[in-house]
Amino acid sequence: MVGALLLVMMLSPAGAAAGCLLIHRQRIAEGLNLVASVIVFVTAMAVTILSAKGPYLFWDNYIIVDMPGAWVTLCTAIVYLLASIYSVGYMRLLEGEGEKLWSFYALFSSFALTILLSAVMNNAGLYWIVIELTTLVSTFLVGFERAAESVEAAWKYIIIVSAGISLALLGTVLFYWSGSFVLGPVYDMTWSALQQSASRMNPALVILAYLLVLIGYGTKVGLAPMHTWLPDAHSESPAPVSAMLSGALLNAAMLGIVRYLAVADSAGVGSFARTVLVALGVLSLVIGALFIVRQDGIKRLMAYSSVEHMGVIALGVGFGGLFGVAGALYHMLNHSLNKSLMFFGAGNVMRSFGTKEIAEIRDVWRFYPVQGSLWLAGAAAITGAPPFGLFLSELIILRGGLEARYAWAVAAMLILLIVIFVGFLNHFREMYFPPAGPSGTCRVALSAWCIAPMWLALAPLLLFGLWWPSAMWQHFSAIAHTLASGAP
């Protein structure tokens, strides 16, 4: 069952890539794509649930579907749903753009296809392989408008990404050395395999090759200072893309150093190993915070707020324990689904003023009374203001820091996360409450397809601010035990 339903969820995207390549016309593609979406978005569902009786291992061990790559499969699935539908409208906006719609829908597809391929990966070299097949298709998405900014940020995502990425893959490398000298030359290079040997390997070359991952890995995430790839690639992203490379990909990549976490945690040298991780947390969250405060561009604001976001989901990682971990993996559940709001808000806003600029958005409620709305109450939900899912999420990791003894760290967060809200929230209040001055100028109307998953993503954010269900709370425990024993 789990393995005909793993079946399905990968050929759904590769093969509306594939109609999209052969048949080159807009509305089909679009139409692919959104089923391809809703295949993924049920059967990600169905397997993380059918994944607590898990692992499941196939073709020779190279596939693995258990609980943490489970998680990061509905995550992506939800996002690709949701940006799926956005694209329908946000990219028909895109002026002369429409003859090569059918490509973009090729690329996107392939883009969350790599996606899901790198959370099921049980091969830790594969993993590296797929990861970088990631930045490969998504560079052509971030310059996909063409424009002079667009170009620049593409290259500059896919330099800084593969520079960190070759780093990853050193790392990568030290590890499958450590390991011949217990398991002999030649052997399956597992998460368990590594997991199950590291407490016999030398643990300064653990530490060295961990290090190596963590920079490598830790700069596909966003990660501080590794994240200067990351502003420029969201904000000159179509708006579709943008909520791909935020909720989707940057979790793919967190899984990575979460498995080699688990080996280090193994080989005896944790301790170290967190402290690092939780350090480049709060770096993150100081370099959110700094740049929030003084951003002018919409786009840009987001992209930071991602750099913050990666750096909460590392710190929850960092301290471990069942409320660090369950604290982050809700936080990636609730940040896939805000940023997506976020990012479709930001896109709508960039089409209806024409502009990037802040300072230039005026009178969004004026204009926009629901999707103004939504748009407002998202930006209080990413601040982790309460009633919405992040401000939950973020309170548990809080615990998880005070029980894992990281005081300096927790109250870092605390500071900086007030920080934010004050400085995220100002730019809201200069584009929907300007100062007396010219009004903004809107100039095109929204469809359905640009609002309906603002909704779709704002809901379940009220919902999981209010209510935590106990079978996510037991799944999250079950991933923290297993995290914890060296199981796969």
Given for the second form:
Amino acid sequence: MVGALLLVMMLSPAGAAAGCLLIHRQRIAEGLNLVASVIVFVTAMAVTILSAKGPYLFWDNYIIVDMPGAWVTLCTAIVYLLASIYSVGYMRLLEGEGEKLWSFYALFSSFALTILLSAVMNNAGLYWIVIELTTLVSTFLVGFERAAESVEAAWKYIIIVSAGISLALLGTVLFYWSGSFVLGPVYDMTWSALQQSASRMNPALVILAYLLVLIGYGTKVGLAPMHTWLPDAHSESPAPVSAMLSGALLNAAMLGIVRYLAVADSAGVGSFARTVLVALGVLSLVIGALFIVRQDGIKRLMAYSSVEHMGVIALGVGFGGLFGVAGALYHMLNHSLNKSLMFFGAGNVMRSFGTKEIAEIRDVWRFYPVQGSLWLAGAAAITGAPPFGLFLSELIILRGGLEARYAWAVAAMLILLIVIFVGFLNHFREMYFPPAGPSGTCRVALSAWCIAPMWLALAPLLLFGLWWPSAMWQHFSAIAHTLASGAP
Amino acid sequence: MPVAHLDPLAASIFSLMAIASLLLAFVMLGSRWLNNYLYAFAAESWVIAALSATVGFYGGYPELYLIAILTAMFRGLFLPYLLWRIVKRLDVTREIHEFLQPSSALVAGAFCVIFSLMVGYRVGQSLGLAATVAVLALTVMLSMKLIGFLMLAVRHEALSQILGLLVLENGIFLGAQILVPGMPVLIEIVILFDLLIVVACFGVLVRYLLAHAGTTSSLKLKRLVG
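Structure of the form predicted together with its partner chain (previous: the form predicted alone):
Expanding to the full complex; the earlier chain stays at the top.
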């Protein structure tokens, strides 16, 4: 059952990509991608629910469906669905790219496929390869608009991320080496094999390998100070791609850190490993806060907000325990929904006002009462204001930090979140309630394709802020338990 | 083939090859001409291919012969050829804006090696392998990593950056052959192919860079800041 669902989930974006490549028709490509995303969403939902029954292994243990992995596929599937709906409207607004749309959708669905695959890889080496593949596919999506800025962003993206991720490969090799003292020179490097043999590994080697892996995948996650590619790539790619990069890709890379952290825990170097992760998380919040306060570009604002939220998730994972892990996973979901909403809004505004500069976007409310309200609500949500989901998940992470005795990190997180709240919403005040002066001009009427996904993202966000399903809480506590105990 | 009980002859051959490839990394670091980088990179890949074959012979891993052939073909011939074509098309023969003179870069590289030796020695000591080839392998692996990063940091020409990335990965390949020769062959093969895709992507990107940004030097890429 799970295997069949998984196969359908992987084959549908693959089929869509193949279809787009074979039939060079943009309407068909749009349709194929949309259908694939709906199938992925439905199957990912089912797989996530079924994953609670214990991990399922396929294909000689190369593929695993476990709860953390399934959760990441679910977050990915949600963003993929929303972004596919949105891109139907958005990509038609781009001038001069119309005839290339089939290649956009082929790349877009392959990008979704690689992210989904990375979450179910059971072999640490193959996980690395799939993460590298996500970079290769998304580079062309980042550079899709072919403006000089986009090409620059794509170049920085591939250079920085490939260099970073090669550190993760070195760390992977060193993990394999340290495992070979326990399991013999040739073994299957599955997550559970690593975790179970970790207690007999050499701690010094594990620390070295863990730090390399953390820096490597941390580059991909966008943790400061390795975040430098992120604002460029997120701001220069088309808006649906930005949403996928931010809401789906970053989580997939974070999953690697979560899994290696569990190995480090079992090796008895957990407290050091956690402290490093927490420090990186706090640093990401600092960088996020500094750049959010003084930001000129609307999509760069969203990108730095991603740095901030990855910092928050890193803090949750680093704090560990039931509250830390549950908060981090909940935050992943909320951030995926909310950041998609924010990028869609930013894309709409960018197209209608014809600019990326915050200073030139004025009177949003007057021009767009409905989508303006949605976007503003999303802005309140992303800064962690109640009654939205992010308020709850950040609160849980803070509580996890207090339980784990990281009081300094909790204090820093609280202060920085307040700074970000003020800084972020200040930009929105300028865009919605401009001081008297020349008001902006707006050009384009937005289609329903551009507005509908914003509704779809905001509704669950509000729901999760008001009501936390108890089944979800049980799911999270089971995940926290498996990560802590080492049993796969 | 545990590194601890190695035939002395095999150990010295491994050490020789590891040091030879480290020296070639220094050749790349100390030269200004893009063609020299390429030759040094190709030679380094051949040394690593020979090392795979030797490890396969002494450790009894026949599949490493396959890896050796693939390494020699891809990294020794095909990748340098692709890059050579890019060089010819770009009409850039040397690094013009370097951050550090090659001589200073060599000194910095030497410090990288000393640092890696310290790390490698510490780890080797805690594993009880202090006097074996493992320390050397670890040192060479880490120092090629650091030298690769140094090249990425101080060079601005697009091609030097690609080569810097490839040196990063060469270091891992070299160390992995000695330390974990049993690491699943499938992964190694996929990584080889992966590299090929990377270089193909780079080829396309370099062309875009030239067409849209008008230059292949990353110094000119400063539209996106803040």
